[in-house]
Every structure is written in C-alpha cells, then in structure tokens.
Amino acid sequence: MKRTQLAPRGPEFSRMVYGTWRLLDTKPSAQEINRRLNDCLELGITTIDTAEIYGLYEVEKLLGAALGLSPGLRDKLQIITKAGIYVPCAYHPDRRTAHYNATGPRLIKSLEKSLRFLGTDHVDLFLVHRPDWLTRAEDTAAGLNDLVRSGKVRAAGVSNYNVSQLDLLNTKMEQPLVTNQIEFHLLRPEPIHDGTLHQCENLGILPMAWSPLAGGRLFDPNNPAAARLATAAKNMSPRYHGATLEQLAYAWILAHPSHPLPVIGTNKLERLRSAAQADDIVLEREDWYGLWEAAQGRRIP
C-alpha cells in the first residue's frame, strides 16, 4: 500500500488507516488483536487509529496489551489517538453528563493516560476529538503545544472541526495542525461543499475520513440510496476487475483531490484485505460522478 505525508511537517502514514472504534464488538483477546495488527502490517496498513473514549475507555488498554505481546511491533506502526469527549460510564461513575473538554490540562492528562494504556512513550498523532464550545482556542493550543514540545506527541490535529474552528486553533499553534478527521462518505458528501476539504487543500494537509462506509448504511437493502449504489456498482464493477461496492466506496473517497485517508472500521480480516485492494483502484471521472448521482438520487446541478 502507498504511503503519504499528512502535511509538510507531519508524519507519514499508510493511505488507509485501521480504526478501532468497534474493536470490542467481538470481545477479542489481546492475542487476537495482536494477530490483527500483524495482518494489517502485511497488508501495508501501518497506521492505527484509536481514541480515549473508544469502548467506553477500554480500547486503548486492550491495544496496549496486544502491542506488548510482540516486542518491536509498536515501532512498526503509527498510532493516532484522540481525547476531549467525556461521558458517564462504569469507568467514570462520577460523571453526571456527557461533555466536551479541550482545555490544555485536560488534554495533557488524557494523553498521558493514553500513553500508559498503550505502553508507549509517544503517539504519532494526537487529535482533539470534538470542538469544545466552552474553551478558548489558546487554552486548547497551549496543551497541544506542550505535548508536541515534550515529544509525547509527534504531531497534533483535530477531528470534526469546521473551517472557522480549525482556522482559529491554528493561529495559536506553534506547529501547524496536520489533519482534520471528519465524517466523509457517499452518503455524507457535505465536506465537499462546506469548505472543509477545500481548507485542507489550501493548508496542504490531508484530511482523514471516518465511517467511510456510512456505518454500514451503504449496504442496507431498505435504504433507497444503498439500492441505487448497489446497481451502479454492479454496472461499474467489470471496469475495475470485479470491484465490490465496498471497494468502490473507498476508491471514491481516495479519488478526491484533497486525498483523504479512509479509516477502516472492520474487525474481519477478509474485509481488511478487500479494503487494502481499493487503494489500487483509480476511478474514471464519470464513474466518480456516477456514484455521487446514485447516492444522492439526482443528477449534478
């Protein structure tokens, strides 16, 4: 799989990223996760995306246990984690209400806990998971700047920020933000129109696309858009060596000129292999627009 640099001063990642949002769905052991990480490496997927809140604060601990089973495995991977969302749960029974907190001290505390859980002295990329409506940008930036300076974070970015939020935070950063991880897929093309992807192009940073398969809605037979996409993919498939709708959906994201990195959320090895093959698909222009048309149920304006 091809590799790419997120920004002029950013880390180099695999073009597709293994996401761990649903890692606990199958109740895997540390040994099973270790095998999956090694499978990712064999496919050229070297970048792993996680977050403090995933699995209600349990995923990072399991990942750390899995990494610890193979000395040297951590050094072959790039790790992304995120912080800033805090919810009531068994792990934090003292919390009354779900809330955001992107204050500098809170981000530092969360990242240091993530490092302990993951069993590493740094992460390659640290993201503010959601904009915090009650924190000034200079406060958030102070925490991120401190973490980058300390070497605990090699680069910083954001997730789910709009254009003005990213611009404001960037003005307070000593080292510019290197990405914005956003929801972007055939059923949510809004980042094409709301300026988010244009901003990434302008700044020379690569976005990341979470939920690239719309959380499975692309394959829901009761969803009219999914039915239209299934027909379109069937017609296009022979031009792309039998590519599936899933592979064409990844290729659709990869083809955008802002060069997004899809975050793959599957727990199945065969689907990881299928996703990795999508990196080689170069969609023809008319087919890219054809998939957009099928998803939207209308022609372009």
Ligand SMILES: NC(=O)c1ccc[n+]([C@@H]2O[C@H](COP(=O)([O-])OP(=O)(O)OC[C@H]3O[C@@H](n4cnc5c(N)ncnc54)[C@H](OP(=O)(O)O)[C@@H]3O)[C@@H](O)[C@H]2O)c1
Contents of the next structure:
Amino acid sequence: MKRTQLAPRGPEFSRMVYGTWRLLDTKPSAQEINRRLNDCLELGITTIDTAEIYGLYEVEKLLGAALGLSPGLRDKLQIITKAGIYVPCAYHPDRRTAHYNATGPRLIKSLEKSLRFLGTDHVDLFLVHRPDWLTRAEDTAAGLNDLVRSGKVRAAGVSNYNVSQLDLLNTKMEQPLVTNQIEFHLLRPEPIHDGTLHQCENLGILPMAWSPLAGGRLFDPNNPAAARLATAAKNMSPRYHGATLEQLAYAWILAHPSHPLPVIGTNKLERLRSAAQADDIVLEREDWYGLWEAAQGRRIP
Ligand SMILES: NC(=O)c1ccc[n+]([C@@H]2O[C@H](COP(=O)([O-])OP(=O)(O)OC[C@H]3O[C@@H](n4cnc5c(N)ncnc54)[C@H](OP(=O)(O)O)[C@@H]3O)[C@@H](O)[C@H]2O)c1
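Let's see the other form, the form predicted in complex with the named molecule, since the form predicted alone is already up.
Below: every chain and molecule of the assembly, starting with the one above.
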C-alpha cells in the first residue's frame, strides 16, 4: 500500500483508509476489532477513520478497547475522528432534535471525550463532521486552532463542506485545513463538477472519499446503474488481471487527479484484502470514462 501526504505540512497516511462507521454491524468483540486493526496494518492500511457519533457514540469505545489489548498498536496507526453531529439516543436522552454544533467549545468537549474513549492523548486528524449552519467560521476555527496548538489534534480538516464553506473557515485557521472528506464514488460523481475536488487541487490538499462503493449500492441487482457497471467491469477485468467491480471502483476514485483517499467500509477481511490490491490498478483513460458511462447510462456530452 502506497503512502501519501495529505497537505504540504499535513500528516502522512496510507493511500487507503479503513472506516469504522459500520463496525458494530456484526457485533464484534474488542478482540475481533484488535485482529481487524492488525489485519489492516499487515495490508499497509495504517490510517483509521472514526467519528464521535459512529454506532450512536459506541464505536470509539470499542476501538479504544481494541487498541488497549496490544500495547504499541495505537502508535502504529494514524487515527482520524470527527465531531459536530448530535442526535437524541439512549446515551443522550436530554437531546430533543438531531442537530449540528461546530462551535469551538463543543468541538473541544467532543474531541476530549473521543481521546478518553480511544485511550490516546492525540488524534492525527480531527474533522468537523458536517458544516453547522448556525455557527460563524471564527467560532469553529477558534476551537480547531486551540486543539492543534495543544497537540491533542495533529491536523484539522472538514467533512461534507462545500467550496465556500471550506474557503471561509480556512481564512480563520492558523494552520490551513488539510482535507475535505466527501461522498465521492461512481454513483456520486458530482464533486468532479461542483468545484469540491478542484478546490482541493488548488489548495494542495488531498480529499478523502467516503462510501467508495456507494455503501454497497454498487452491487444492488435492482439498481440499473449497478447492473450496467457489473457488465462493464466484467468486460474490463481481463485488462486488469481479473480485477473485480469493487477493485475497479476504488481504482476509479484513485485515478482522479485530485488523488482522493478512499475510506473503505467493509467488515469482511477478504474484501479488505481485495480493496488493498486496488491501490496497484492504474485505469486506462478509456476505461475510466467507460465506468463513468456505465454508471450514468449515457455517453459523455
Ligand atoms: N464523513 C462522513 O460524513 C462519512 C459518511 C459516511 C461514511 N464515512 C466513512 O466512510 C467509511 C466507508 O463508508 P461505507 O461503509 O459506506 O463504505 P462502502 O465501502 O461504500 O460500503 C460498505 C458497505 O458495502 C458493502 N459491500 C462491500 N463490498 C460489497 C460487495 N462486493 N457486495 C455487496 N456489498 C458489499 C459492505 O458490506 P460488508 O461489510 O459485508 O463487506 C458494507 O456494508 C465509513 O466507515 C466512515 O469511516 C464518512
């Protein structure tokens, strides 16, 4: 697995990142997650993406327990976490409405809780999970700047920000934001056209692509785009040593000139292995456009 630097003064990450949003789906034990993290390391996937809200605030606890089982494991990994989404749940019965809160004090409180749950004194990257429509950029930036200065957060970034939201927040940052983690995959190519990926290129930062397999919809037999993609992938596969649709879908993301880092979401070891191999696939131009055409069901304009 190749490695890459997120920004000129940003952290170095594995080219593909392991995401933990669905970690509780299979109700794993801490031992099983410890094994998963070691499997990631063996595959060269050293960067782990999580968030305060994952598993309704339970995933970070499980990750912390898994990390605690192997002294030294945490230091072999780069950990990304996010904050800013607050929903009513058993853990927070006091909340009436799901809401965003990216005020500085709220972000600091959340990050400090994440550090306690994860059992670490810092994260390598902290992201504002979603833009908060009610908070001024200087308020969000004050919290992020404070966390970076304290060393609790090695770098700060955002997720799901549009171009103007990222630009505005950047003007208030002491250290520029190092990424925008966005939904980008064959069934959601909009970031190519809406300026999000161009902005990253322009700023010299790398985007991260969440749900790279469209959350599994790429394989839904009832989805016409998925059916077309399956046929296209079958035709292309011999040119790429038998690569699967899954692998071609990762390669499609990796081939974009803004160099996005796919955030892998599987709970299965064989799919993790297959994802890691996609790092070596270099799609030919016509095949990249061929996959776009299959996903869209039309030729380029
Ligand atoms: N910043 C944000 O707002 C945001 C939002 C969403 C996600 N994320 C991050 O992105 C990560 C990845 O998101 P994601 O989980 O949606 O990624 P994904 O890789 O697009 O989807 C993973 C899902 O697809 C299924 N899948 C994979 N290969 C398959 C196949 N060949 N056939 C059928 N199903 C298949 C997986 O099932 P198996 O487990 O059975 O393989 C899993 O349920 C998350 O863990 C999180 O870290 C960030």
